[in-house]
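This document starts with one chain, in the form predicted on its own, laid out as structure tokens.
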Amino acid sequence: MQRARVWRNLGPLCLAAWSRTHSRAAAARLDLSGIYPPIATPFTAGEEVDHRKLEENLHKYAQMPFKGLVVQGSNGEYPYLTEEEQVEVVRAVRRALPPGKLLMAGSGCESTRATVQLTEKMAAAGADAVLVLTPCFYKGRMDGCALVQHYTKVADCSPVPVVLYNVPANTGLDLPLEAVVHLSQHPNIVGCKDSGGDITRIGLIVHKTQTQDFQVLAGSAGFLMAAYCVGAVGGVCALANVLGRELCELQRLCWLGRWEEARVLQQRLIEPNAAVTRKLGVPALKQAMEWFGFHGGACRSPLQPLTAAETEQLRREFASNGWL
């Protein structure tokens, strides 16, 4: 009763796209596990983007043993994207991603109505999946109650699997552990990248959800290691735009129980993850794709370039772990 109720709300393109998701929920589950880039923008010199540059970073990393690339996420400058060029970058990556590849495309509104449409959208633009952030604006209002109906009616419209995604950092809100768990026995719900870095959160829910289909993806190369330790199936991390060979080769380890080597590796890379995350940001994270011979290049305003001081930080993170 509760469920058609939602149905007659959100119309017959909804339930058409219902139809699709349930046909698709009796077929084998979507299997996340491995390594992506959430994938940076280039930008032309008048702030559009460069789709020739893109593509040439692409080229590059169909060439490492990535699980696929996941496109519109923070890192990618998405809410400095109009809707039109979020879904063409989506196209776009379709089009050059090797076959065999994951495409996760986020597709997180503020509001649920919104965030449907957006879903439909990257599904028919060639996503495999969708990464959805939680919708904040009016964070003291976000309650479990009202996050739990939100994903759920996202997850009954949506032709493709959807991924939940917290990331407190910026978002201001954390999705409560509770919701993680009830929203994971939706048939369409399939797993969640938690970029909060609290393992002991993380491992609760591997351990909530262990009797659902349910998996999780550490949200920053910082704490990959320890994601693994707890049941996390892979990693959407920033730093894999730098360094993607060393985080697939640190997976490799974690997966071969080699936890030593992986201990060594993971060590070197907390430096470099938290100066082009947390510390710097997105403008960081570009400056180091370019010195590893990515194309990077400038943020879209009102992001600023880094300072001479804050580019010598960076490049003192990087060499003092022996990447540079």
Contents of the next structure:
There are 4 protein chains.
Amino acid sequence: MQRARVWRNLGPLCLAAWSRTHSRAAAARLDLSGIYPPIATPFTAGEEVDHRKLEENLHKYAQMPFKGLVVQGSNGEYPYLTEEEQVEVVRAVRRALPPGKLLMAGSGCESTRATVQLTEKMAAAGADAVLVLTPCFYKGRMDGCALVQHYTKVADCSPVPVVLYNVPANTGLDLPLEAVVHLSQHPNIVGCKDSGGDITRIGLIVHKTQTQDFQVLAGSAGFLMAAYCVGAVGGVCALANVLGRELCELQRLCWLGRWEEARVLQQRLIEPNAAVTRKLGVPALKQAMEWFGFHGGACRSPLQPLTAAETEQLRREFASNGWL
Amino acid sequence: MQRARVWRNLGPLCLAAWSRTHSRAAAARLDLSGIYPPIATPFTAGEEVDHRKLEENLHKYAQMPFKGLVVQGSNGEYPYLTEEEQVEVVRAVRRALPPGKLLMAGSGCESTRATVQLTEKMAAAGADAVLVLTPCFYKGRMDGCALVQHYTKVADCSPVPVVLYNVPANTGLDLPLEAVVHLSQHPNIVGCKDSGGDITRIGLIVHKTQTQDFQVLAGSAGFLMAAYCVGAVGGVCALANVLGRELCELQRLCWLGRWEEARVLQQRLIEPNAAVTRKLGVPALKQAMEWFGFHGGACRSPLQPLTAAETEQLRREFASNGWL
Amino acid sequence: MQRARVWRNLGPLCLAAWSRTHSRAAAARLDLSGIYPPIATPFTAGEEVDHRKLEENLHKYAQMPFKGLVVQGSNGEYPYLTEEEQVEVVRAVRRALPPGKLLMAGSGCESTRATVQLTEKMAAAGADAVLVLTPCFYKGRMDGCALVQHYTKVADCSPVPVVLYNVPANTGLDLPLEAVVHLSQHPNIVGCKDSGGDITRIGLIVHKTQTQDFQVLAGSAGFLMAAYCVGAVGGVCALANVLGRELCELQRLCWLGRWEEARVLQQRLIEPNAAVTRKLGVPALKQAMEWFGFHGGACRSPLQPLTAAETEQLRREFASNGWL
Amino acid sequence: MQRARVWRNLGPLCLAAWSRTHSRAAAARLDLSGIYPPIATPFTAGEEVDHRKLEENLHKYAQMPFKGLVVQGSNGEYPYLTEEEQVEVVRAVRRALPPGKLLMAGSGCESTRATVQLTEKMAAAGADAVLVLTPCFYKGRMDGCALVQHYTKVADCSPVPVVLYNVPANTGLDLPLEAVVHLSQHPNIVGCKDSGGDITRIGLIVHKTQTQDFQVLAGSAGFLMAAYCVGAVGGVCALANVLGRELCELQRLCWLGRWEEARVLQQRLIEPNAAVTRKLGVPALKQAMEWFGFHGGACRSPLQPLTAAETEQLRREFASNGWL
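Alt. form predicted in complex with another copy of the chain, vs. the form predicted on its own above:
To see the whole picture, the full complex is given below, headed by that same chain.
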């Protein structure tokens, strides 16, 4: 079994403890390939988590050829949930999820100790893997060394495989490529989700981790086909909350090498995707969910509902691409 | 009594409730002018909050002509503390603080509801005012409207006066000037701390809020004299953890109009300040505290200790300006 | 024949004049598909243009299956050449270029009038098309409207087809997608070179201009395969000055749909490409040219030669990918 | 006489040549202190330089207590003028300028050799000093070393004193502070104009060059008072084209230590200044000039005239501060 090289002092005892009870082989068996919606969290009028609506959404998602679901990603408004709410939603998803589907839960906090603790709670609540966001508040000090230490400690202690999560648009921080390559050697780190959209970087991550059975997931539907093209194995895509079947179909076309058909479909997805992510964010995602038969509803404050003009813009982005 | 104008629907009932029990006059009596160290949080070797060392620091700070202390600011590693730890530190500071000194506590969370709740806990723990960081995870949606809603709700519900807190280097977000001006009209918002260092903006905030008894605090020692020059009333300065007397002296010179002397002192403080903030961050602040007789110690992970080269650089920045 | 819609007043007289002497059909016949090196400019020890070395490079490039050459792109240090030198190099390339190869010349200046004049000179010197950089000094005022006006006027007056040139790393400006789409309707604008590397944007440009016979060229070798995948027709790649045959082979594999082989080759090119562009720039490109049998040599000041450490880094990026 | 230390090889022969014919004492006699408008360039309807209108503006400026004029700064649309036009405008200003007023001419080009040549032409045309913009196209390679080499060579060869010119909003590049400090030792570099508005940086430049008789000029009216406060000697302010007397009055109040009055005046100038610079740029500057009795007129393309809404916004920024 290959071990992570230490940059400074990577807590060898902790890693040793890990090795006694886990194996690279076990972690490696976790095949991440496929499409995942990072599910939205419906709220009641009083801004409480609406478990009934959540379950109705989950029931619909269960009919789709997703590889699994991501819970407590950015689109789930996880920074607005208490830890208790976060864990409870994971439990609810676990109960509703058909056998054979993966549950990947966000567990990244600012401090290493809190991340370790939340990771353990997520595993106990039924997560098959955890998706760990880069800590980012002290950006100026979050260099490759600090991030390698952080992720190594989390992976050493996690009962389930760890997926790195890089989303510079929210964090203002890009997980350095060298750190990703280094961390890919850790037996309990099985892949990464990259939402930055830099296709050159994604290709290079695939290239430099090819001996490690390290799996790269595209973090947005806008570059999903290009990511498959350069070697990604799947995608965690906000738009899958709305157009889930279509994204699974795009994946199928890429896997079959039917690139011409894939391209036509991919191109129709770029603008709706931009609308529910970069341009108008979670409120737009939830509005679009309503149009397509899911429960979206309002966001928690301070996220504001769309203005009338924004709603109209959102409708145009879907309609002009033939989705509405 | 003047009321905040609504941008959309600013919860008039909540504001009405506020008005029954508070008054602009009461909030206005809170004079913020002066120097505040945003205190660091000492940890034990096991990364637990070290209350003994904290108290020894507080004992020393009590001898200095500070206006008060800021607790749970960025330099206190507040994102790495649990809520219980955050509140407990505020309680400890309250107990140790001499009468007449202000205690300003950080209470900003990502969601409005969590911020309201933590604000209430901070007030109950003894805070005289709360310093509320801009929520920033969903940067793309945190426009003036969302931030005005957020701060208005928090201020409506807060038992103590609210100070806006803008620190773009950490949040990747600049609280729009128009939002600051609008919020300055709220009877329970008494000022702002601006750490961006844009002196033109600071001058303009002073200018456009001059009819509101709104108080501006410089968020860093590097531009403290310039901020006084354009109308700020004080400063919340990381460097005050290390060179507290000197910053109070700088304030005194500015207040007396002894600008030539002030300039000489200010200039010697720029490099040490940059070293413990923008350049090397909290680990450097804590290292420098050790050199000047305070307890700094290690940070919580993932913040790493300074390398030998960084420590040497830090020493040079203090030494070349005559402080070591 | 389709005409460009006007945003404000797009000089209809000038466009009318253009229409009398040109036709969309003529411009459309210019097929841009293929690989182009944006050639470097060799200098003598005294920093004069070294025409002998230039011709020796051109002789070698003539043996390669390039679609053509780009002259006076960023890698040609065009901002460091006088206008006379710029035009003279174009003339020299024209003389040396085998029949059937395209000569695309940079002609972008800050002012519209200077761009029009240089465009005419480039056409007279033998350019088959011009590549027009976005004007960028007054970034804050270069919105879509200003850029549409600029490019429309240039295209109206140009004797040869115009290719838009977007390179945000140098200009600090991204040509708005809406402006590209609008300009794609102009009969004398046949395509764009996009060096930003945002594959989502490239896919969207292809999508939204698909009725216009508008051709997209990737501006860097790092995302060449992904660009082909989403619909680009070729690439203008600095690395083609060094590994020209390999980039033409990558293009061939993409065109044949041999994506697996393409991916292996693409991945080996990412690091060498980053080294001669984003990381170490033109001095590295010229150094690498020397290693591969071309004349690179020194840059004009203020561009500095590589340090020894940088040269070593450059060598590693090529060697670790099997090129040295 | 003190010499510049070399970073790599700073052309000692050239510097030696300089030393034979110049002296630090001579350069040092050039006192830069005071206010300078960076004059706008009026054009005719056909976009030619309108020398008659220029002279009428100059006649009015001659009545004001300016220290001198800056010609071919950013506000003069210098990147849109040919070299011949640039030099001719300098000649015209020289002829019109009353004795005792300084003429500072922009002479920065991308290449070192072109900058040296234009510097000589500007001196021959009557410039008392040259203002040299940072070269910026190859941003990634314009580190401290390259910029020190560039400025040293220019200063070695210039017949008149050199002023460094840092304007990151246009160039996307910040001249490193260490480079400024190093260059301050050159006998023919007498100061810098800093338009970035970072008051901490300005204070630090003053501090670290205090033994060098190095003069710092604020590059914008928005932070003029704060700049005086931390040790600047004057300002090159776009707004001086419009409110010249008021800026000279602000300078007078600062020099007399009448800070309270200065603050009131400074604060009324921030919004009009932002409007004619950062917010709306040169077209707004020229529009405001018309309102205040000067010839502004249109800009060269691709700079567009203000829209009706922008003109209204501009008027409001002046009117709400009592200037219209």
